[in-house]
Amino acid sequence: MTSPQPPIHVACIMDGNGRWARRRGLPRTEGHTAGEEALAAIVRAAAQRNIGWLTVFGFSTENWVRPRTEVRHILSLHKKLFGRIAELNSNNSSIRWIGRPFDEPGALTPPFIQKAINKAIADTATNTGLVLTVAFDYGSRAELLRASQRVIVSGDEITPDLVSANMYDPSIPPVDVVVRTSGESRISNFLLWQIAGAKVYFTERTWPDFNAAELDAAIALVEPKVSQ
């Protein structure tokens, strides 16, 4: 009998909601609004799927310099999708999420995104399904840096091992296949310790019409694990 193949992780570089909305006439902010959809459309279609781990990368380090109010409706748009609780519940599916801690310098994550997202990650913590973590005030190579600094400061000599237990989640597994919307063909500053080795899906789809059979196409790219 054939074992059952382990659950794989999937990381996403939701890109062109504002390509999306220019080439509708349409303001930034909804196409913005459109990949908070499409993603809540994606956990659900992951949720049903062979896949365990979902991670995206929602707001970067980098993206504090749009303009303002382009970031107030990201904003309320990443308070809307931790406040997808009961929906989350349903599919059994849990929220995490990594960036900078908020008690550290240079942390901009306002208070009540903080809230927001304490309250579901507190309000999913007993679901065993998908695990969806979402990147908010990210940067890996903020990450790395951090990670190292970490080992540095303990007196241990920096390994592998080591780096990888003082990522912003240790828990989060390796990623076996990178999806990245829009047309463009490069990886930005998204879980570059994490995804050595990972498969890389490039699509021309802008992330608001990136839908479940994309998905498809790139858990394809997996090769099939091997069961412990």
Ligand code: IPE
Given for the second form:
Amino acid sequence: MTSPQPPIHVACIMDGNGRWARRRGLPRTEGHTAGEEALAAIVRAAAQRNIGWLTVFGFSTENWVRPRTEVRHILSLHKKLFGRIAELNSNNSSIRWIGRPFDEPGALTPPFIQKAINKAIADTATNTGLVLTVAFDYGSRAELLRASQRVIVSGDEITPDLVSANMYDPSIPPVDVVVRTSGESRISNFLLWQIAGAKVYFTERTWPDFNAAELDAAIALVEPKVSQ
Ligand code: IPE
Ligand code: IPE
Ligand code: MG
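Having seen the form predicted alone, can you show the form predicted together with the named molecule?
Everything in the complex follows now, all chains and molecules, and the chain you saw is the first one.
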């Protein structure tokens, strides 16, 4: 008799939007628009699979140096993403966010995105299915430094459990499989603490071309967690 498998955590580094656009002779912004649509489709697909957590790298602490028009476009797409509340509710999915806390020095999330994030979290909080976490203004090193500092200030001895408890969202479980698209085999400051022990799925496909079949190939890397 096989027992049901516990839901898994998939983390995606959504790379290659610019290359997707360039190959089609389109501006980079079109690649980001297509990437947001691809994400919406992957969220729907994940909600129908044995995936409990989907964590995606939307915008990094390093990405702010990109051209202003591109950054502005990516911001508007995050407003759209956090506005997909009816869709998330219809899939029993909740949305969360990780990144530099809005009130901390150095944080760069603009107020209109803060509002969209807060509203989306509140409006999907009671859903019990997939947890979609969007990393925005996120960097793993900043997260780890902050967690370490918080433990040190508390006066406790620093331990792995206390570091985990001081992550931006401590309820996020360890990652089972990391996906990176567009042929890059790098992790780029994403969930460095949480991916210890994770499988890694690299694909040549750019993010806008990532689809449910690719998601299935990534999931297939995760061995059944329960045996005997
Ligand atoms: C990923 O696609 C999106 C973000 C990093 C915001 P890129 O914009 O990095 O696309 P490439 O790597 O230039 O193709
Ligand atoms: C990683 O992609 C960040 C996101 C997907 C948001 P980048 O395109 O910024 O990564 P690097 O700089 O090439 O490693
Ligand atoms: Mg890139």
